[in-house]
Every structure is written in structure tokens, then in C-alpha cells.
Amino acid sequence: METIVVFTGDRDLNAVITATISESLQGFRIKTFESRHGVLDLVYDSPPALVILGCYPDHREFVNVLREDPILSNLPIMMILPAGELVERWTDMPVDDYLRAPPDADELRMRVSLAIFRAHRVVETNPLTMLPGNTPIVKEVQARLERGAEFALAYADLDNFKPFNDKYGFTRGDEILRMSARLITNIVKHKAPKDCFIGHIGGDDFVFMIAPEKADAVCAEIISGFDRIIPTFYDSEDRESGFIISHDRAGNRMLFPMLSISIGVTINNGAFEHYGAISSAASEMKKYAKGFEGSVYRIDKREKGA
């Protein structure tokens, strides 16, 4: 069930908004907050479908924190302006829509529905992880190639993810995808904050771009963190045995080891001219990495065209 966060700083306004949109929106859980405490934790743990904010100076900082985070930068945000407040004072706020307090019930319901509808239609953002999807990934890679930037392109995916989903269900599988997105994002931003990029191709496939000299350290830390966290997603019996019994793609019952992550990296040294070429090289390295047991990364450091 998707969540709508209501954080206006006004208890009565929270109640009005909650009561109004609850009448028309089915399948959404509404969480209200009267202070900033706990809001970021909820948003980071499970990105909501929409955030409705009040108009307060500290909310400007709150919005900026969300917009600067690669996972949450496209999160739909609506601001409720006090009666008589000039919109011009807040036009530099990177929110998606404004309404005045007290909001008209019909207009509020319509605006909220439209905000969620637009967010669901934006295929440029993965709805599960809120990371940039295929279109912005291609654009970012191509832009770097066109300006002759040196960068490492990494493709990562999870090994044996389908058998895990078959046994434990998609809900737990989605939790792993969100964890993986957060893990990759945190490590990339910490280790290589300058000119980094993280995207979610779809399913259990991720991509990130970093400075070439950071590739080894970033990949090693992602693998270490993933292997440390992943056992917590298994039931105790499977965790102790180190494997699960599930089905392969042909429907055969088999033993599968715990989930691992494989990362293939290629480095642009000026020889790649378009997205297809460098993407193919990174995919080849990822396939090579998946040929090894457990979590592995492999970096293609060969001189292209040599």
C-alpha cells in the first residue's frame, strides 16, 4: 500500500487534509506529522507517493534535503500556502504544486489525484526506489560521452533474485531492492560525491557512474555491505543453512545460495562514442562477474582501441 505523508506543522490542517483525501483515495495509507521528527526516517525507509507540506521556513530546508538525494529527488511534493500568502515568495521552492489554506475539498482531492497520477506516469523514475530510470540513464551517459568526460560506468544486479522472490514473495523482494538502492546510493555519494550518478534500470538491475579512480573502493564497499546485510532478509532456518530450496526458470526444484551482487565496470577513456557501445562493454563485464561464485566485481581496465 502506498503512503501519502502530510506534514503541515498544523494539527487541525493535518486533520482536514487527511479527512478530505481519505474520502476519495482508496489503497493509500495517510501518515500525518506535526513536527519534522520521524518524517525523514519514514520517507527514506519507504518513499511515499506524495508529500504534502505546510509553508514554513524550515520546510524549505526539508525540501532541499529531499531534492538533493538521488533517490528522492523526483518525489512529488505539494505545499499548502497560508491564506493571503504570495506564491512569489516560494517560487524558488522545488515543489510540484501549491494550494492555499484552508484548501477547497474538491480542489484538494483533484490536485492530490493528479500529482500521484503524474508521478506514476513519469517513467523516468523507478516507482519502487525513486531512482532515475532508463531514459535519464541513457541521457546522462550520452552527455558524459559527448563532453569527453572520463568516468567509470558500473552495472550491478542481484544473483538468484527470482528464486528468492518465488520463495519469500514480492513484498520481501521489494524490500531487498529498496535496500540495495539505498546501499549503492549511500556508498557512491560518500566515496565519490563529485559528479556521481545512480540509476535503477529495472528489476534487480542498477547502474552508477563515478570517477575511475574511485571504482575499486566503491565496488568493494558495496559488496561488503550487501553481504553483511542480506542474511537479515532470510528466515532463521535458511540463514543458518546458507541456502534456500526454490525453483529455477524451468520450474525445477533446486538449492540456491544466499543472494549476492555482481558488478561489472568499464571505464571511458575517450574511445566510446555513444551509449550503446559503452553499455555493451559494461554489460559484458557484469556477465563476466556473474560467472564467479558469490558477490564479485570486475573492472575492465583494458585500453580500448589499443
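By rigid core we mean the largest C-alpha set that fits within 1.5 Å across both forms. The shown structure was predicted, so the numbers you read here are calculated from the model rather than taken from an experiment. Positions refer to the first chain, counted from 1. First, how it differs from the form predicted in complex with the partner chain.
- Once both forms are fitted on their rigid core, the CA atom of I198 lies less than 2 Å apart between these two forms.
- The Cα shift for V141 between these two forms, taken after rigid core superposition, is smaller than 2 angstroms.
- For E213, a C-alpha deviation below 2 angstroms is recorded between these two forms after rigid-core alignment.
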The other form holds:
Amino acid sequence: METIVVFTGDRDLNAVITATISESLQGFRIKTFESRHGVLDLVYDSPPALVILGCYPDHREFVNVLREDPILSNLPIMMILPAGELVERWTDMPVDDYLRAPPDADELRMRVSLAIFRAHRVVETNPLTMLPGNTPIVKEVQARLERGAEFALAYADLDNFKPFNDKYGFTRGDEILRMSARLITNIVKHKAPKDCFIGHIGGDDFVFMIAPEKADAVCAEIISGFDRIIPTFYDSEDRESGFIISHDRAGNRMLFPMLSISIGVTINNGAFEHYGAISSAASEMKKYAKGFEGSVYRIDKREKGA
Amino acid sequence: MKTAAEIRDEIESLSAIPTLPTVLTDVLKLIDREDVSVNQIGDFISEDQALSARVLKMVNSPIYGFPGRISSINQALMLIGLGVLKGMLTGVAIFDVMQKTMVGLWEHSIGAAAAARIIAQKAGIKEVEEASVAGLIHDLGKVALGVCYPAEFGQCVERARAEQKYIFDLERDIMGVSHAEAGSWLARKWNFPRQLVEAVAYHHKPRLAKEAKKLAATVHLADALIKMTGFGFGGDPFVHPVDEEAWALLGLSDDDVKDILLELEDSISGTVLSF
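Mind sharing the form predicted in complex with the partner chain? What's above is the form predicted on its own.
In what comes next, the whole complex appears, and the chain from above leads the way.
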């Protein structure tokens, strides 16, 4: 159960806020605090869905204490400002939203649920591709497993990406990642619009989930699209020759073929119970696919052990 | 007369170029179909310079994060996605006034695209689709000038016919800028790949191209060959001579050109716009 922290420095205001939001927000535990002491402990122990601060003499300073730690930079914070207090620069008080004390009950309820909704929506996207990152990926896989959904989990990554980056630089490498994200997203959404999910684990690792019967068609189209587009991102002499000279991980100069994409897919037929198990099955398939030259996909169609 | 800088500002403020009314009708029919595929839309767009320019502008927009990279319509469509594409097509604009000049120009552009494709194949150029796109949009600047300065551009077309002059020279006399310049401004502003910008800018003087000499030469020759067939009308009363350096760069023989012309006749006989 997620927690909402209420720490306004005013016992009566704490009580009013708690009473107001507990009526309308089910599924949240509301914890009130009278000193900042316990707040930090709780925030680090299990990050709350929302922190409501306000009317406390050093609330400005406390917001900055919270925000200073990068790990808390996305923690949703709402400030209840005393009547008449103006904030000239929000950089001095980096909160997500504010309300005027004493807060109107309807306004408070709506703002609180909006703040939580917004936090869920923007949770950890990869800044390069704006696709959901690791945490939402794990959550989504786990949720599907828990409701017993039938789905294919695919891991995709690029072959020879490191030597490409070494030769052409990170800017061009980032272009490749954005292009790949776009391509995967469009094909998945077009071919399998129902219940699809696309995420970016980081670097050149992507993940997508689709209905099992669509897996073949989607993977085949991603591979052919990738192979068609990729030469565009090379300088003309490399495009002509079809390879680049760069360095491997050990620093040896050698020839590398054009970038390709490898996809490994596993299908959940009810045999997987948790994220770790299905994730390693898909990783294994991707490793297997990477053993083949060029862009390749491999779908694990083996029966899972009963 | 406006200064070149003023004209450049006005040209660059265009967010798109309009297309012909018939094209719009066909677009709407096409996207209404439930089962329409990306390839079908791609084939359609590849025959219209306004739509092609729009697609290239969109896929090369900085928001996608790989500006100046994509010069192929089919690749662009894969990266834009069908949903966005349909939205974009519904917002397409048509010419306020139906101009005969523009119909001729449209045919000239489609023809140049076909010619550039065939030349690229014969000359062993790998990027055949890029050549075709460059042929299609090489006269983008004429549409832009026609939209921004209809009276002046109309005068250019009229005087080219009456005085037997190149429209390129008249544009410079009357407006102070040529369609090649105007087109390259737009292509650059819209983040088109550098090769395409150069092909548009130097299709009259391919030897001035820096990185895309071969592509500019291809379009230059395509422009001449399509004029020879008499298909469409780009505004010039006669066929321009082919630049020697461009000719040498492509390494084609006279027989190759005969083959190209035959193939071109075949290819355009199927492409008749209905008005």
C-alpha cells in the first residue's frame, strides 16, 4: 500500500487534510508528522506517493533538503502556503504544486489525486527516447504475470553498437537509439495495438510485449525495417563498403559489419511466476539470436517444464 | 523589389506547400480505407511533391532526434507511424486558385522523379530512392515562389514563353532569387538531409555541389530528359544543355541514355494526372 505523508507543522491542519483526503482516496495510507524527524526516515525507507508540506516555519528549507538528493528529485511534493505568502522563484522552492491555506476540500482532493496520477504517468521514462524505463517495465511484466495474461516478452538489442559509437561518436549513436525506439514503437503499435507495451531498458536494450500470435510478424517487420534504414546513418564510404573499421572491447582495430538488431522472445504460457524467471528466459533467447550473423529473431516455443 | 533577405524570410515562413485538389480527394479516399497499408500510402505519397516534402519535414524534425537523416519516403513512413501520418494527411492544404502552371509542374516533378530513378539504376548509384525523391522535389522552389509571389511568378512563366528565355534567369531578373535558391532555403529550413538540399540548390549547376555532386548530376540530367519527352511542363520553353562535368561524373554512354529514355517513356505512360 502506498503512503501519503502529511507534514504541515500544524496539528489542526494535518487533521483537516487527513480527514479530507482519506474520504476520497482509497488504497493509500496517510501518515501525519509533527516534526521533520520521522519524515526523512519514512521517505528513505519506502518512498511515499506524495508529500504534503506547509505552514511550517522552515518549509522552504525542508523542500530543498528533500530535493537535494537526486534520488528524491521525482518525489511528488505539494506545498500548503499560508495566506498571503508569495513565491517569487520556484527554484527556491522546487515543489510540484501548491494550495492556499486553509485548503478548499474539493480542491484539495482533486489536486492530490492529480499529483499522484501525474507522478505515475511520468514515472521514469528514458530521457533519450521517452519510452518507459526499468521500473515501469518490471511493474508491467509483473502485473501481467500476476493476472495470468498470455503475452510474448521480447528483448531487442543492437549488434556492433559499441564500435559504431567509437567510430561515429555518441551523438550519432543516440540518433540510432531514437530511430530504433521509433521503429519498434510504430511497428508494435501498428501490428499489435491491443495490450502492447514498449520500454527502453537503457543503452541499446529495448523490450516489448505483445500478443503471442503477433510475435512472428512484428519481429520480422522490425528486422526488415531496421536493415533498410540503418545504412542511412553511415557516411557514404562506409555505406558503400558495408563495414567500418573500429575497435572491439579489448581495443583491437578490426572490421565490423553494419549495425543489426537481435530479438529474443519468450512466451508466457503460465509457467512463469515472477519477473526474474521470464526475464532470464527472454534474455537467453536474445543471446541465442545474437549468435547468428545479422539481424535475427528467435522465439522460444519450447514447452515450459510442468 | 524586395531584398533577397526579405524574400528568404517569407519563403522560410511557409510551413508546407499546397497540393493539387485532385490529390487531396485521393488522399482522403485512401486514408478512409480501414485496410490501407503503410506501403500503399507510401506509393501514393511518393508521387506528390507536396506530400513528400511534408513527410520529409516531419521525419527530420528535431523532435524525433535524428534531423537531416532520412531521405526516403518509405523509411520516413516507418518512423512516423500510420496514426500520425493519417493526421498529417488530413491537414493537407490545396492551392487557393487552380493554376494551370502548377498542373504542368506537378507532372514535370513526377516525371523527373521517374527519370532520376532510372538514371540512378543505370549509373550504378545505390541510393535509388533518394535519387527519385530528389527528382520529385527539385522544383520545390517554383511552388514556393508561386505561392508567395503569384503575380511575379506568373510573369516569369509568361515571359519565358513569350521571350523564349529560361525561367531560372527570369526569376532572378524579376524577383532577384531563383527557384533553386528558394527551394534550397526551404529544404534546409525543414532539416532535409544535406544531399537533398544540395540536389535542389544545384540542379542547374551540379558542379557547384559539395557533397552530393552525383545526386545533383542525376537530377540535372533527369530534368533535361523529362523535358525531352514533353511530359509535364516546368516553365522552360526548351531543353537545357547537360553540364559536361555532370555527364562525365555519371559515366553513362549514349546508348545508356537511349535506354533510359525508352524506359522513361514506359514509366510515365502510366502516370497521367486527371483534372
